[in-house]
Amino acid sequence: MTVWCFGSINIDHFYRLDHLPAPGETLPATSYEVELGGKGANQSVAAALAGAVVRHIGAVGADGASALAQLEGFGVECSGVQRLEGPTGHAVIMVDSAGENAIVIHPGANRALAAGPALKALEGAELGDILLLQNETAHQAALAEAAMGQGMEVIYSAAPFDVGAVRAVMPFVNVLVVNAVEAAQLQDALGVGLEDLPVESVVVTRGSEGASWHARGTPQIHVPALPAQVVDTTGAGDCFTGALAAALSEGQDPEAAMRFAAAAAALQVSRPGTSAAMPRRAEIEALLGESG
(Lines of atoms letter the chains of each structure in order from A and count residues from 1; the text may use other names and numbers.)
(Lines give C-alpha, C1' and ligand atoms only; values in the text may rest on other atoms or scores of the structure.)
Protein backbone atom coordinates (compact mmCIF):
# COMPACT_ATOMS: atom_id res chain seq x y z
CA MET A 1 0.00 0.00 0.00
CA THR A 2 1.00 3.61 -0.56
CA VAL A 3 1.09 6.28 2.15
CA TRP A 4 -0.24 9.58 0.84
CA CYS A 5 0.53 12.64 2.93
CA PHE A 6 -1.47 15.82 2.51
CA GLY A 7 0.51 18.27 4.56
CA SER A 8 2.72 21.25 5.07
CA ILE A 9 6.17 21.83 3.62
CA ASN A 10 8.22 24.36 5.58
CA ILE A 11 11.68 25.84 5.60
CA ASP A 12 12.84 25.47 9.22
CA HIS A 13 15.23 28.01 10.72
CA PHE A 14 16.89 26.44 13.79
CA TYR A 15 18.45 28.59 16.51
CA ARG A 16 20.16 26.72 19.35
CA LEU A 17 20.32 28.54 22.67
CA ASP A 18 21.47 27.88 26.22
CA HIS A 19 17.89 28.53 27.34
CA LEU A 20 14.66 29.74 25.76
CA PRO A 21 14.28 33.53 25.99
CA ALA A 22 12.07 35.14 28.60
CA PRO A 23 9.77 38.03 27.53
CA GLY A 24 11.94 40.97 26.52
CA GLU A 25 15.18 38.97 26.67
CA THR A 26 17.69 38.98 23.80
CA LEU A 27 19.99 35.97 23.52
CA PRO A 28 22.84 35.00 21.20
CA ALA A 29 22.33 31.73 19.35
CA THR A 30 25.04 29.13 19.72
CA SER A 31 24.30 27.82 16.21
CA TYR A 32 21.99 28.36 13.23
CA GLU A 33 20.80 25.88 10.59
CA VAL A 34 18.21 25.75 7.81
CA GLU A 35 16.39 22.48 7.20
CA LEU A 36 13.34 20.98 5.53
CA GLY A 37 10.38 20.88 7.94
CA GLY A 38 6.65 21.20 8.37
CA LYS A 39 4.49 18.53 9.98
CA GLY A 40 3.50 17.13 6.60
CA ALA A 41 7.01 16.93 5.18
CA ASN A 42 8.31 15.50 8.45
CA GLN A 43 5.72 12.73 8.41
CA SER A 44 6.37 11.97 4.74
CA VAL A 45 10.11 11.68 5.37
CA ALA A 46 9.59 9.55 8.47
CA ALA A 47 7.29 7.16 6.59
CA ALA A 48 9.57 6.95 3.54
CA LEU A 49 12.73 6.25 5.56
CA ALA A 50 10.79 3.67 7.58
CA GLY A 51 10.15 1.75 4.35
CA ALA A 52 6.85 3.01 2.97
CA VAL A 53 6.07 4.15 -0.57
CA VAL A 54 5.11 7.80 0.02
CA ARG A 55 3.44 10.41 -2.18
CA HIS A 56 3.15 13.97 -0.90
CA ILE A 57 0.35 16.44 -1.69
CA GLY A 58 0.93 20.05 -0.68
CA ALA A 59 2.45 23.31 -1.89
CA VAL A 60 5.64 25.36 -1.93
CA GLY A 61 6.18 28.98 -2.87
CA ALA A 62 8.57 30.66 -5.25
CA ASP A 63 11.42 30.06 -2.79
CA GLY A 64 10.61 26.38 -2.28
CA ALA A 65 12.85 24.62 -4.83
CA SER A 66 15.41 23.56 -2.24
CA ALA A 67 12.78 22.27 0.20
CA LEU A 68 11.13 20.27 -2.57
CA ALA A 69 14.46 18.83 -3.72
CA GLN A 70 15.21 17.74 -0.16
CA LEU A 71 11.81 16.05 0.15
CA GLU A 72 12.38 14.18 -3.10
CA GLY A 73 15.89 13.30 -1.95
CA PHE A 74 14.39 11.39 0.97
CA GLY A 75 12.47 9.23 -1.51
CA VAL A 76 9.11 11.01 -1.41
CA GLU A 77 7.19 11.31 -4.71
CA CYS A 78 6.15 14.97 -5.14
CA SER A 79 4.12 15.29 -8.37
CA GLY A 80 1.14 16.36 -6.21
CA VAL A 81 2.99 19.37 -4.79
CA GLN A 82 1.70 22.70 -6.13
CA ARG A 83 4.19 25.45 -7.04
CA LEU A 84 2.74 28.83 -6.07
CA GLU A 85 3.75 32.48 -5.98
CA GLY A 86 4.58 33.97 -2.61
CA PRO A 87 6.60 32.39 0.20
CA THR A 88 6.94 28.77 1.19
CA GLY A 89 5.81 28.09 4.74
CA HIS A 90 8.55 28.58 7.26
CA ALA A 91 9.23 28.16 10.95
CA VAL A 92 11.55 29.79 13.47
CA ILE A 93 12.58 27.08 15.94
CA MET A 94 14.47 27.82 19.13
CA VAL A 95 15.95 24.79 20.93
CA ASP A 96 17.50 24.95 24.40
CA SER A 97 20.29 22.85 25.90
CA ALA A 98 17.75 20.34 27.30
CA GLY A 99 16.21 19.74 23.89
CA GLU A 100 12.99 21.66 24.56
CA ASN A 101 11.76 24.07 21.91
CA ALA A 102 9.66 27.10 21.10
CA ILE A 103 8.34 27.49 17.55
CA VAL A 104 6.78 30.25 15.45
CA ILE A 105 5.24 29.25 12.10
CA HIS A 106 4.25 31.30 9.05
CA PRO A 107 1.96 29.13 6.85
CA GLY A 108 2.80 30.65 3.46
CA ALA A 109 1.93 28.34 0.57
CA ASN A 110 0.51 25.70 2.92
CA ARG A 111 -2.62 27.80 3.45
CA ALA A 112 -2.69 29.20 -0.09
CA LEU A 113 -2.86 25.87 -1.95
CA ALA A 114 -5.91 25.12 -4.10
CA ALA A 115 -8.30 22.30 -3.22
CA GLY A 116 -8.94 21.22 -6.84
CA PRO A 117 -5.39 20.10 -7.73
CA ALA A 118 -4.99 18.45 -4.33
CA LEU A 119 -8.16 16.41 -4.81
CA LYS A 120 -7.07 15.57 -8.37
CA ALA A 121 -3.73 14.27 -7.10
CA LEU A 122 -5.51 12.01 -4.62
CA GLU A 123 -7.46 10.32 -7.42
CA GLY A 124 -4.45 8.08 -8.04
CA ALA A 125 -4.90 6.39 -4.66
CA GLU A 126 -6.04 2.77 -4.43
CA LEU A 127 -8.34 0.96 -2.02
CA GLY A 128 -6.59 0.46 1.31
CA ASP A 129 -3.95 3.15 0.79
CA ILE A 130 -3.33 5.45 3.76
CA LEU A 131 -3.85 9.21 3.87
CA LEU A 132 -1.89 11.14 6.50
CA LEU A 133 -2.95 14.70 7.26
CA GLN A 134 -2.46 17.41 9.90
CA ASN A 135 -3.65 20.96 10.69
CA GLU A 136 -1.03 23.09 8.90
CA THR A 137 -2.74 23.25 5.49
CA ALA A 138 -6.06 24.38 4.05
CA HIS A 139 -8.80 21.94 2.95
CA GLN A 140 -8.05 19.07 5.36
CA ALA A 141 -11.72 18.04 5.71
CA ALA A 142 -12.24 17.96 1.93
CA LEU A 143 -9.22 15.71 1.39
CA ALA A 144 -10.16 13.45 4.30
CA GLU A 145 -13.72 13.06 3.01
CA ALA A 146 -12.48 12.26 -0.50
CA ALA A 147 -10.00 9.72 0.86
CA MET A 148 -12.60 7.93 2.94
CA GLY A 149 -14.91 7.87 -0.07
CA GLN A 150 -12.17 6.12 -2.05
CA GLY A 151 -11.77 3.43 0.61
CA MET A 152 -8.52 4.78 2.04
CA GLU A 153 -7.51 4.59 5.70
CA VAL A 154 -7.27 8.12 7.10
CA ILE A 155 -4.77 8.92 9.87
CA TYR A 156 -5.21 12.43 11.23
CA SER A 157 -2.57 14.09 13.40
CA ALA A 158 -4.63 16.83 15.06
CA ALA A 159 -1.80 19.34 15.47
CA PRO A 160 -1.38 22.21 15.83
CA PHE A 161 -4.52 21.60 17.91
CA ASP A 162 -7.69 23.48 16.95
CA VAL A 163 -11.01 22.07 18.12
CA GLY A 164 -12.89 23.53 15.15
CA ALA A 165 -10.56 21.84 12.68
CA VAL A 166 -10.82 18.55 14.57
CA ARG A 167 -14.63 18.68 14.53
CA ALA A 168 -14.60 19.22 10.75
CA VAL A 169 -12.16 16.41 9.95
CA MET A 170 -13.09 13.77 12.53
CA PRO A 171 -16.12 12.31 10.65
CA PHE A 172 -13.70 11.16 7.94
CA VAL A 173 -10.96 9.72 10.17
CA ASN A 174 -10.05 6.13 11.03
CA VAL A 175 -7.12 6.83 13.39
CA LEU A 176 -6.85 10.08 15.33
CA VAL A 177 -3.37 10.88 16.71
CA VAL A 178 -3.05 13.39 19.58
CA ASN A 179 -0.60 14.05 22.36
CA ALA A 180 -1.71 13.91 26.00
CA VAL A 181 -2.46 17.65 26.21
CA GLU A 182 -4.46 17.60 22.97
CA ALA A 183 -6.38 14.53 24.14
CA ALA A 184 -7.42 16.33 27.33
CA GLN A 185 -8.43 19.46 25.38
CA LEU A 186 -10.50 17.41 22.94
CA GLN A 187 -12.30 15.48 25.67
CA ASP A 188 -13.07 18.72 27.52
CA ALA A 189 -14.37 20.40 24.36
CA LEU A 190 -16.60 17.49 23.31
CA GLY A 191 -17.53 16.21 26.75
CA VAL A 192 -16.75 12.56 25.97
CA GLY A 193 -13.99 10.07 26.74
CA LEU A 194 -11.47 8.79 24.23
CA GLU A 195 -13.42 5.56 23.61
CA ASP A 196 -16.54 7.57 22.75
CA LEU A 197 -15.00 9.84 20.12
CA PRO A 198 -16.55 9.26 16.66
CA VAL A 199 -13.46 7.54 15.20
CA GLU A 200 -12.38 3.91 15.04
CA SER A 201 -9.16 4.41 17.03
CA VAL A 202 -7.35 7.11 18.99
CA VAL A 203 -3.58 7.09 19.52
CA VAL A 204 -2.29 9.21 22.40
CA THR A 205 1.43 9.98 22.53
CA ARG A 206 2.82 10.73 26.00
CA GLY A 207 6.51 11.54 25.42
CA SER A 208 8.71 9.68 27.87
CA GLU A 209 5.65 7.78 29.15
CA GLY A 210 5.10 6.03 25.83
CA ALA A 211 1.93 5.88 23.76
CA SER A 212 -1.48 4.21 23.89
CA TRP A 213 -3.99 2.94 21.33
CA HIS A 214 -7.66 3.24 22.24
CA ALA A 215 -10.37 1.51 20.21
CA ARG A 216 -13.99 1.09 21.20
CA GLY A 217 -14.75 -2.38 22.54
CA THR A 218 -11.13 -3.60 22.68
CA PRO A 219 -8.48 -3.48 25.42
CA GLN A 220 -6.20 -0.46 25.46
CA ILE A 221 -2.73 -1.04 23.98
CA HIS A 222 0.15 0.71 25.72
CA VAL A 223 3.74 0.71 24.52
CA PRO A 224 6.54 2.25 26.59
CA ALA A 225 8.96 4.82 25.27
CA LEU A 226 12.39 3.40 24.56
CA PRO A 227 15.31 4.94 26.48
CA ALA A 228 16.92 7.84 24.63
CA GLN A 229 19.48 10.56 25.25
CA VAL A 230 17.30 13.55 24.32
CA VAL A 231 19.00 16.13 22.14
CA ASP A 232 16.02 17.74 20.39
CA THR A 233 12.31 16.92 20.70
CA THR A 234 11.32 18.90 17.58
CA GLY A 235 9.41 16.62 15.18
CA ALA A 236 9.23 13.65 17.56
CA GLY A 237 5.45 13.37 17.19
CA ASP A 238 5.73 13.58 13.41
CA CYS A 239 8.36 10.85 13.42
CA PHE A 240 6.10 8.61 15.51
CA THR A 241 3.09 9.21 13.26
CA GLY A 242 4.99 8.72 10.00
CA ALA A 243 6.60 5.51 11.22
CA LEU A 244 3.24 4.30 12.54
CA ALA A 245 1.68 4.84 9.10
CA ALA A 246 4.55 3.00 7.42
CA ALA A 247 4.10 0.00 9.74
CA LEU A 248 0.32 -0.07 9.31
CA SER A 249 0.71 0.15 5.52
CA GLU A 250 2.60 -3.15 5.68
CA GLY A 251 -0.21 -4.83 7.61
CA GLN A 252 1.42 -4.77 11.03
CA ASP A 253 -1.09 -5.05 13.87
CA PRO A 254 -1.59 -1.96 16.08
CA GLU A 255 0.68 -3.13 18.91
CA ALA A 256 3.57 -4.02 16.58
CA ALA A 257 3.10 -0.77 14.65
CA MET A 258 3.14 1.24 17.88
CA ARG A 259 6.36 -0.42 19.03
CA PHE A 260 7.93 0.30 15.64
CA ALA A 261 6.87 3.96 15.89
CA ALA A 262 8.16 4.25 19.46
CA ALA A 263 11.58 2.97 18.38
CA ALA A 264 11.66 5.47 15.51
CA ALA A 265 10.81 8.36 17.86
CA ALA A 266 13.49 7.30 20.37
CA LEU A 267 16.11 7.49 17.63
CA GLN A 268 14.81 10.79 16.31
CA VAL A 269 14.95 12.69 19.62
CA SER A 270 18.56 11.59 20.12
CA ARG A 271 19.63 13.73 17.13
CA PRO A 272 19.36 17.43 16.30
CA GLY A 273 16.89 18.62 13.68
CA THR A 274 13.59 17.48 12.20
CA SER A 275 13.53 15.75 8.80
CA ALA A 276 17.28 15.18 8.86
CA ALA A 277 16.93 13.38 12.19
CA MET A 278 14.38 10.83 10.97
CA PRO A 279 15.76 7.28 11.27
CA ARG A 280 16.02 4.69 8.52
CA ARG A 281 14.25 1.35 8.72
CA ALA A 282 17.41 -0.63 9.45
CA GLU A 283 18.13 1.59 12.46
CA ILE A 284 14.59 1.14 13.79
CA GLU A 285 14.75 -2.62 13.41
CA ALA A 286 18.16 -2.74 15.09
CA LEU A 287 16.88 -0.80 18.09
CA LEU A 288 13.82 -3.04 18.36
CA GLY A 289 16.14 -6.06 18.31
CA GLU A 290 18.30 -4.59 21.06
CA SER A 291 15.28 -3.77 23.24
CA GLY A 292 13.84 -7.29 22.89
Ligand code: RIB
Given for the second form:
Amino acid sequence: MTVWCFGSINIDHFYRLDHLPAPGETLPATSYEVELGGKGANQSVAAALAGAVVRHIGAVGADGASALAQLEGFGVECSGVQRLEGPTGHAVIMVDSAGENAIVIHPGANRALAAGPALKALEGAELGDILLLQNETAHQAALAEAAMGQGMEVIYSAAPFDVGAVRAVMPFVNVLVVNAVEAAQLQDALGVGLEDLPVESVVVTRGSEGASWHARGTPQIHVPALPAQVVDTTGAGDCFTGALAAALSEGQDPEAAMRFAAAAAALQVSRPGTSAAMPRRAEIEALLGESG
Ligand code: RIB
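What I would like now is the form predicted together with ligand RIB, since the data block earlier showed the form predicted on its own; can you produce it?
Below is the whole assembly, all chains and molecules, this chain first.
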Protein backbone atom coordinates (compact mmCIF):
# COMPACT_ATOMS: atom_id res chain seq x y z
CA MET A 1 0.00 0.00 0.00
CA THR A 2 1.19 3.51 -0.78
CA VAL A 3 1.68 6.15 1.92
CA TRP A 4 0.36 9.52 0.73
CA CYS A 5 1.77 12.28 2.88
CA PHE A 6 -0.01 15.62 2.78
CA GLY A 7 2.32 17.90 4.65
CA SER A 8 4.72 20.76 5.11
CA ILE A 9 8.03 21.16 3.35
CA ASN A 10 10.41 23.50 5.18
CA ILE A 11 13.95 24.72 4.78
CA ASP A 12 15.40 24.05 8.25
CA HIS A 13 18.06 26.47 9.54
CA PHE A 14 19.87 24.72 12.41
CA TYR A 15 21.84 26.67 15.02
CA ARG A 16 23.69 24.66 17.67
CA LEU A 17 24.19 26.40 20.99
CA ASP A 18 25.47 25.52 24.46
CA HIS A 19 22.06 26.47 25.85
CA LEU A 20 18.83 27.89 24.44
CA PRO A 21 18.73 31.70 24.71
CA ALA A 22 16.79 33.33 27.55
CA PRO A 23 14.57 36.34 26.69
CA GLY A 24 16.84 39.26 25.75
CA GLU A 25 19.97 37.08 25.50
CA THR A 26 22.22 37.08 22.40
CA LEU A 27 24.28 33.94 21.83
CA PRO A 28 26.85 32.85 19.23
CA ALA A 29 25.96 29.54 17.56
CA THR A 30 28.64 26.86 17.53
CA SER A 31 27.47 25.67 14.10
CA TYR A 32 24.96 26.43 11.37
CA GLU A 33 23.45 24.03 8.81
CA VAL A 34 20.59 24.13 6.33
CA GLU A 35 18.61 21.02 5.39
CA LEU A 36 15.23 19.75 4.26
CA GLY A 37 12.65 19.68 7.05
CA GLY A 38 9.02 20.31 7.86
CA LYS A 39 6.94 17.75 9.72
CA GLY A 40 5.38 16.52 6.48
CA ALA A 41 8.63 16.15 4.55
CA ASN A 42 10.32 14.53 7.55
CA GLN A 43 7.51 11.97 7.81
CA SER A 44 7.70 11.27 4.08
CA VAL A 45 11.46 10.72 4.28
CA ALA A 46 11.13 8.52 7.37
CA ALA A 47 8.47 6.38 5.69
CA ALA A 48 10.38 6.11 2.40
CA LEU A 49 13.68 5.14 4.05
CA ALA A 50 11.77 2.64 6.19
CA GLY A 51 10.69 0.91 2.99
CA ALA A 52 7.32 2.41 2.01
CA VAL A 53 6.25 3.72 -1.37
CA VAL A 54 5.61 7.40 -0.55
CA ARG A 55 3.92 10.16 -2.53
CA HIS A 56 4.07 13.66 -1.10
CA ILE A 57 1.34 16.30 -1.54
CA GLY A 58 2.28 19.82 -0.47
CA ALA A 59 3.86 23.01 -1.76
CA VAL A 60 7.15 24.85 -2.12
CA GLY A 61 7.77 28.46 -3.07
CA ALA A 62 10.10 30.07 -5.60
CA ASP A 63 13.13 29.21 -3.43
CA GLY A 64 12.10 25.57 -2.98
CA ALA A 65 14.03 23.79 -5.73
CA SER A 66 16.71 22.43 -3.43
CA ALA A 67 14.22 21.25 -0.78
CA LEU A 68 12.20 19.49 -3.45
CA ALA A 69 15.29 17.89 -4.98
CA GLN A 70 16.29 16.61 -1.53
CA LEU A 71 12.81 15.15 -0.95
CA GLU A 72 12.94 13.39 -4.33
CA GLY A 73 16.48 12.25 -3.59
CA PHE A 74 15.15 10.33 -0.58
CA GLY A 75 12.88 8.39 -2.95
CA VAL A 76 9.66 10.34 -2.35
CA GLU A 77 7.43 10.86 -5.41
CA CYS A 78 6.64 14.60 -5.62
CA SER A 79 4.29 15.18 -8.59
CA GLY A 80 1.64 16.33 -6.07
CA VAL A 81 3.83 19.17 -4.81
CA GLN A 82 2.58 22.61 -5.91
CA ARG A 83 5.14 25.21 -7.03
CA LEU A 84 4.01 28.62 -5.74
CA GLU A 85 5.43 32.13 -6.13
CA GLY A 86 5.99 33.16 -2.49
CA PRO A 87 8.57 31.77 -0.07
CA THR A 88 8.94 28.12 0.88
CA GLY A 89 8.14 27.41 4.52
CA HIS A 90 11.15 27.61 6.77
CA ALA A 91 12.14 26.88 10.35
CA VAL A 92 14.73 28.40 12.67
CA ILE A 93 15.83 25.54 14.93
CA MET A 94 18.04 26.04 17.96
CA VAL A 95 19.49 22.88 19.51
CA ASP A 96 21.29 22.90 22.88
CA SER A 97 24.09 20.62 24.08
CA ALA A 98 21.56 18.20 25.63
CA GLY A 99 19.76 17.77 22.29
CA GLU A 100 16.70 19.80 23.27
CA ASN A 101 15.36 22.34 20.80
CA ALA A 102 13.29 25.48 20.30
CA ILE A 103 11.72 26.03 16.87
CA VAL A 104 10.12 28.97 15.07
CA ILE A 105 8.38 28.26 11.78
CA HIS A 106 7.26 30.52 8.97
CA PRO A 107 4.58 28.60 7.02
CA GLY A 108 5.15 30.21 3.58
CA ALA A 109 3.90 27.95 0.78
CA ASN A 110 2.66 25.31 3.25
CA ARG A 111 -0.29 27.49 4.26
CA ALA A 112 -0.68 29.16 0.84
CA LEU A 113 -1.25 25.91 -1.06
CA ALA A 114 -4.55 25.40 -2.90
CA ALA A 115 -7.03 22.68 -1.93
CA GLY A 116 -8.08 21.81 -5.51
CA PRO A 117 -4.76 20.48 -6.81
CA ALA A 118 -4.09 18.70 -3.52
CA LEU A 119 -7.45 16.89 -3.71
CA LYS A 120 -6.80 16.13 -7.39
CA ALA A 121 -3.44 14.58 -6.55
CA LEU A 122 -5.11 12.37 -3.93
CA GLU A 123 -7.51 10.98 -6.53
CA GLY A 124 -4.70 8.63 -7.59
CA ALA A 125 -4.90 6.79 -4.26
CA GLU A 126 -6.28 3.26 -3.98
CA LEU A 127 -8.49 1.55 -1.43
CA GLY A 128 -6.42 0.77 1.68
CA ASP A 129 -3.65 3.30 0.94
CA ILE A 130 -2.63 5.49 3.86
CA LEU A 131 -3.01 9.27 4.12
CA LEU A 132 -0.56 10.74 6.61
CA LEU A 133 -1.03 14.37 7.65
CA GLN A 134 0.00 16.92 10.28
CA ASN A 135 -0.88 20.51 11.23
CA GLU A 136 1.57 22.66 9.26
CA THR A 137 -0.47 23.06 6.05
CA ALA A 138 -3.96 24.34 5.16
CA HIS A 139 -6.98 22.18 4.19
CA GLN A 140 -6.12 19.15 6.36
CA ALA A 141 -9.79 18.41 7.09
CA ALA A 142 -10.73 18.50 3.38
CA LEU A 143 -7.94 16.07 2.47
CA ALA A 144 -8.72 13.78 5.40
CA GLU A 145 -12.43 13.72 4.53
CA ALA A 146 -11.67 12.93 0.88
CA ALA A 147 -9.24 10.18 1.88
CA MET A 148 -11.72 8.55 4.22
CA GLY A 149 -14.36 8.74 1.48
CA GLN A 150 -11.95 6.88 -0.83
CA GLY A 151 -11.49 4.08 1.70
CA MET A 152 -8.01 5.15 2.76
CA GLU A 153 -6.61 4.75 6.28
CA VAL A 154 -6.01 8.23 7.75
CA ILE A 155 -3.13 8.76 10.19
CA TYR A 156 -3.03 12.25 11.68
CA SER A 157 -0.12 13.57 13.67
CA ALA A 158 -1.65 16.53 15.54
CA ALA A 159 1.51 18.65 15.60
CA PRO A 160 2.03 21.52 16.07
CA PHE A 161 -0.92 21.16 18.44
CA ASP A 162 -3.98 23.30 17.73
CA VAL A 163 -7.24 22.19 19.27
CA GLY A 164 -9.35 23.83 16.54
CA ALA A 165 -7.44 21.98 13.83
CA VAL A 166 -7.72 18.69 15.71
CA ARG A 167 -11.49 19.10 16.16
CA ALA A 168 -11.89 19.75 12.41
CA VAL A 169 -9.80 16.80 11.27
CA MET A 170 -10.70 14.18 13.91
CA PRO A 171 -13.99 13.00 12.32
CA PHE A 172 -11.94 11.76 9.36
CA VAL A 173 -9.10 10.06 11.24
CA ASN A 174 -8.41 6.38 11.95
CA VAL A 175 -5.19 6.75 13.92
CA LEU A 176 -4.41 9.93 15.87
CA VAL A 177 -0.75 10.33 16.91
CA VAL A 178 0.08 12.75 19.74
CA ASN A 179 2.91 13.20 22.23
CA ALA A 180 2.21 13.13 25.96
CA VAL A 181 1.82 16.92 26.20
CA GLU A 182 -0.56 17.02 23.23
CA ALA A 183 -2.56 14.11 24.67
CA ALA A 184 -3.06 16.02 27.93
CA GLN A 185 -4.02 19.22 26.06
CA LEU A 186 -6.52 17.33 23.94
CA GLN A 187 -8.14 15.56 26.88
CA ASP A 188 -8.42 18.91 28.75
CA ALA A 189 -9.93 20.66 25.74
CA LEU A 190 -12.46 17.92 24.95
CA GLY A 191 -13.12 16.78 28.51
CA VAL A 192 -12.76 13.06 27.68
CA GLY A 193 -10.17 10.35 28.26
CA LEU A 194 -8.01 8.90 25.49
CA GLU A 195 -10.22 5.84 25.04
CA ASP A 196 -13.26 8.08 24.54
CA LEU A 197 -11.84 10.29 21.81
CA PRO A 198 -13.92 9.89 18.64
CA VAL A 199 -11.23 8.03 16.65
CA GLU A 200 -10.52 4.31 16.26
CA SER A 201 -7.04 4.48 17.73
CA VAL A 202 -4.82 6.96 19.55
CA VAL A 203 -1.04 6.55 19.66
CA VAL A 204 0.77 8.46 22.40
CA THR A 205 4.53 8.93 22.12
CA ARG A 206 6.33 9.51 25.43
CA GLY A 207 10.00 9.99 24.47
CA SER A 208 12.26 7.83 26.62
CA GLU A 209 9.18 6.23 28.21
CA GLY A 210 8.09 4.60 24.96
CA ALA A 211 4.75 4.75 23.21
CA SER A 212 1.24 3.39 23.71
CA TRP A 213 -1.63 2.44 21.40
CA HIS A 214 -5.15 2.98 22.72
CA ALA A 215 -8.22 1.59 20.96
CA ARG A 216 -11.68 1.44 22.42
CA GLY A 217 -12.61 -1.99 23.78
CA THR A 218 -9.11 -3.51 23.45
CA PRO A 219 -6.24 -3.62 25.96
CA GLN A 220 -3.70 -0.81 25.70
CA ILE A 221 -0.45 -1.77 23.91
CA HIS A 222 2.77 -0.28 25.29
CA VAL A 223 6.21 -0.54 23.73
CA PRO A 224 9.35 0.69 25.48
CA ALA A 225 11.76 3.18 23.91
CA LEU A 226 15.10 1.68 22.89
CA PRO A 227 18.19 3.09 24.60
CA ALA A 228 19.80 5.92 22.64
CA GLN A 229 22.70 8.34 22.95
CA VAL A 230 20.64 11.50 22.39
CA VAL A 231 22.27 14.12 20.16
CA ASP A 232 19.22 15.94 18.80
CA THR A 233 15.52 15.24 19.38
CA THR A 234 14.34 17.46 16.50
CA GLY A 235 12.07 15.46 14.20
CA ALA A 236 11.98 12.38 16.47
CA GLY A 237 8.17 12.42 16.51
CA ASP A 238 8.12 12.78 12.73
CA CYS A 239 10.46 9.81 12.42
CA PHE A 240 8.26 7.68 14.70
CA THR A 241 5.10 8.57 12.77
CA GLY A 242 6.64 8.09 9.33
CA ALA A 243 8.10 4.71 10.29
CA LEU A 244 4.80 3.71 11.93
CA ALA A 245 2.93 4.54 8.71
CA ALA A 246 5.46 2.53 6.68
CA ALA A 247 5.06 -0.50 8.94
CA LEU A 248 1.24 -0.29 8.93
CA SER A 249 1.26 0.11 5.13
CA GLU A 250 2.89 -3.32 4.81
CA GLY A 251 0.38 -4.95 7.15
CA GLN A 252 2.34 -5.07 10.40
CA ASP A 253 0.06 -5.24 13.44
CA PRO A 254 -0.05 -2.25 15.83
CA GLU A 255 2.44 -3.67 18.34
CA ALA A 256 5.00 -4.68 15.71
CA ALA A 257 4.55 -1.36 13.92
CA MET A 258 5.16 0.58 17.14
CA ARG A 259 8.30 -1.47 17.93
CA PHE A 260 9.57 -0.72 14.40
CA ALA A 261 8.78 3.00 14.86
CA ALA A 262 10.43 3.11 18.30
CA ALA A 263 13.61 1.60 16.85
CA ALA A 264 13.59 4.16 14.03
CA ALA A 265 13.19 7.03 16.51
CA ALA A 266 16.02 5.72 18.72
CA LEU A 267 18.34 5.84 15.71
CA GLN A 268 17.10 9.27 14.62
CA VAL A 269 17.74 11.01 17.97
CA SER A 270 21.30 9.70 18.01
CA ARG A 271 22.14 11.87 14.97
CA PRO A 272 21.97 15.59 14.28
CA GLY A 273 19.30 17.04 12.00
CA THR A 274 15.82 16.22 10.80
CA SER A 275 15.41 14.59 7.36
CA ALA A 276 19.14 13.87 7.20
CA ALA A 277 18.91 11.90 10.46
CA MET A 278 16.15 9.51 9.34
CA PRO A 279 17.32 5.86 9.44
CA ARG A 280 17.19 3.33 6.62
CA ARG A 281 15.20 0.10 6.93
CA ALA A 282 18.30 -2.09 7.27
CA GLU A 283 19.46 -0.03 10.27
CA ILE A 284 16.04 -0.28 11.91
CA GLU A 285 15.92 -4.04 11.39
CA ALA A 286 19.46 -4.43 12.72
CA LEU A 287 18.59 -2.50 15.89
CA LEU A 288 15.41 -4.52 16.36
CA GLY A 289 17.46 -7.71 15.95
CA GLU A 290 20.01 -6.57 18.55
CA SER A 291 17.34 -5.60 21.06
CA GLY A 292 15.71 -9.02 20.78
O1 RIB B 1 9.34 18.29 13.81
C2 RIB B 1 10.49 18.95 13.35
C3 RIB B 1 10.13 19.92 12.26
O4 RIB B 1 9.30 20.93 12.80
C5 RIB B 1 11.30 20.63 11.64
O6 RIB B 1 11.82 19.96 10.53
C7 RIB B 1 10.74 22.00 11.32
O8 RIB B 1 10.73 22.30 9.97
C9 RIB B 1 9.34 22.04 11.92
O10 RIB B 1 8.37 21.84 10.99
